[in-house]
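Next up: just one chain, as structure tokens, the form predicted on its own.
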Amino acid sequence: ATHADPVDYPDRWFTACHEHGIYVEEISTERALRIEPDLNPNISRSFRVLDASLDSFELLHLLVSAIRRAGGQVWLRHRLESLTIDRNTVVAAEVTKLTTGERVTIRADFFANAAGPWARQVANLAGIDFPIALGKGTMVALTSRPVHTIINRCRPPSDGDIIVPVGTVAVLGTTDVEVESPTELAIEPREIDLLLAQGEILLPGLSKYRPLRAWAGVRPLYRPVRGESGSTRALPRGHVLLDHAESDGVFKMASIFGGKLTTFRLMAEHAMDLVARQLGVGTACRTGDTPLDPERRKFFTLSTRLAELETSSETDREQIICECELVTRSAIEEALRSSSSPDLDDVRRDLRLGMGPCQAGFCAYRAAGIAHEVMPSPIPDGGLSEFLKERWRGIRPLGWGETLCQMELTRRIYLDLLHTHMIQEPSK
């Protein structure tokens, strides 16, 4: 708790953690500055529980490979064009895959309809709508981790109340923004002025450590009176599951949305014991006890990236494409092979190529003329252009310091030195 928060806050949230058997551990501040030394002197009360953050690249992986071991299919750049509805029943989805444009009819007993802050565009294909309120949240990372535990806030919940460490980097999140449509991701000064603001609040001199890279995601919420005003931050984010046979009376078809990512699999067994129970399925979920397969977890460590370097043989050595992240071009080869996708976004999602501090300035060229080489069908760029568009994107609203001398270099290469003339400039 900091001397902006909320006096009698601390003791609230400590009795509910207790009621509702949540660990919850008061430390003194001298032992939360020995854990965490660049922590603000003068906090008040601090708190240990029990928090972690994740890779979630890999953890989408890890997922697709449980539904490919279970049976599943996975489509990637499908885009649903529309349901198609036989009395009152939804029979069949009309798909377009789009690096082919080809249409694709899929038929099934039952269609869950879990497309987040799309959710609500799905449903009414089928003549459905229910009441969703859509919140951008955006967040900022920073260069390097000033922290190695994850920071919050002990207040209500607001912008700009945690610092969470992943990978090489530290995040300062979060926003919260009422938008009308999933695709309203622009990032507004203010929102990078709070976030800077808030976390100078933790962590005094915050603002000597370099802003990375920003972006924002959409949440859906769901607002249960239809026209009701009021902020999406003020509403819950618990999950909600609508049957629409119940609901709409449209049979085999149900919606999920809301919840977050720490209550994914909670979500994933309501969802599914709808389904179930709609199919004349018995079987017991296992979500909830079912490890991700073991044995393809590969946690991300540049200190692993390293080590491998150091110990190779100078003929053995490979070649370094990613300075920043110790990305080889064999690692570069084998993503583009195994993914069968020319997309260096993927690539980058795989092995954070061009996710260091100098934001792809000089790997995206090489892994591009890399993919140009190794793709059976290379896209005439080696799919440059749309990844320098991409990276280009979340530093533009951080153009200051040594951030827009970066940003100015990045530019000279792919504008001046190799007539890459698809990046946006900077507006005035």
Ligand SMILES: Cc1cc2nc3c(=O)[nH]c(=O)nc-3n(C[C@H](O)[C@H](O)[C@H](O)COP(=O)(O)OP(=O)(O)OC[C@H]3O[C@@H](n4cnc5c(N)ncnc54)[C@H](O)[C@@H]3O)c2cc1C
Contents of the next structure:
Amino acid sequence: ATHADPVDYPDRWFTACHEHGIYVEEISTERALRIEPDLNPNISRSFRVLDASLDSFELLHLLVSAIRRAGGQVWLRHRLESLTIDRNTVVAAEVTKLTTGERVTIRADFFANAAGPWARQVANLAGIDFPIALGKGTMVALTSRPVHTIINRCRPPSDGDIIVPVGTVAVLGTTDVEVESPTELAIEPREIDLLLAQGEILLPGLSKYRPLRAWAGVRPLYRPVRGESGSTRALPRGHVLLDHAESDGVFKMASIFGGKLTTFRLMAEHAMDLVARQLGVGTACRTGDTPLDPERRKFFTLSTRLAELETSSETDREQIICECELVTRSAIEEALRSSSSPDLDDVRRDLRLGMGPCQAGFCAYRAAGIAHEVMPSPIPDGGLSEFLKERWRGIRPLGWGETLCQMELTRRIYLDLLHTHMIQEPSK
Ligand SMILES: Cc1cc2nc3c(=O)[nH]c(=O)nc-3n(C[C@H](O)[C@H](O)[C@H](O)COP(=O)(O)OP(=O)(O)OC[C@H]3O[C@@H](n4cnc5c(N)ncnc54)[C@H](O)[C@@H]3O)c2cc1C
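The form predicted on its own done, now the form predicted together with the named molecule:
The next block holds the full complex; its first chain is the one shown before.
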């Protein structure tokens, strides 16, 4: 807590944590500063909590393999287009396979809508509507990691109240701006200013670190009173499970949305309990005590990659394609082959390709060349222009100082030197 925050909040919050069995310990400012030396020495009170961060890309891999091990199927890159209703019952879904354009019909005994901020659009396909409010949140990653632990501001939830160290970077979060559509992700300069200014209160001198990227996501929030206005920040983050037979007279379909990533297993359990009841399955749900099996994949840290590289002999030493994140040629080839996706953004999510300080300035064209060699039906430019567009989107809102210099260098490499905007077909 800082001197700018409501004085009575820490005690109310502390008591509420105890009442709900959540571990929290008050510590002295001296101890807080020993743990986090760059913290503002003028903070008023400090608490230790069991906060954590996770790699959401890795989490999805773990979920997919858990689903497959349990006999389920996961179809990537398929878009739901329509739902077929027969006598007030959802009986089929039509999807498009985005890689080929092929249409596929899925028949099922029950349909669960877990489309996050798109949940309302999906429900609309069955003629159902419910009041969902969309809160866009912007985040900024710094090129460095000035903290060891997650730092939260101890005050009622508001903009810019968290600093999260992730891998080699730190993420400043977040804002909350109500938007009309899940694709309304434009970042406003005032959001960036606000995040940096709030970060500076917790860590004086934070603005000397170079901002790396900015991006935004949209939270789906339940607004039970239709037409009610008011800030999305104030809406509860609890999840909502709607059985559409009860709420709308449409059978064999439920929607689950809202909540937090932290509670996603609980959300899954509630949704599956409903599905099981509807299908007459009496087996108790095991989601709550089934750990996802992390051994099957190798977690990535830059230091382990560096150690591997340094201990390998000169002859075995691999070609490094992305120097910032130490991504090797063979790792890229393997990722392309195993995902069978020519999309370099998928390689990025798996290996952190292009996510370091130069934001793909030097690795994107190399990786595109590899994709072109390795993939049976590559994208004509190896996926380069789409990959660069996505990288560009995240650095554009930060166009000043050193970030601007890096942007300009990258722009000149790709546009002036390589003329990438002219690569359309392999023959050209
Ligand atoms: C800025 C921000 C900060 C956050 N911070 C935190 C935090 O600190 N801690 C925390 O616990 N939670 C946090 N959250 C919340 C958390 O990220 C969300 O609760 C969570 O991602 C929602 O998961 P979901 O599966 O319901 O929806 P999503 O993750 O949005 O998934 C919905 C999926 O449905 C797919 N989809 C939609 N329409 C279709 C269609 N027609 N066909 C096929 N697929 C479709 C989408 O492609 C998407 O993959 C934050 C969210 C935001 C936006």
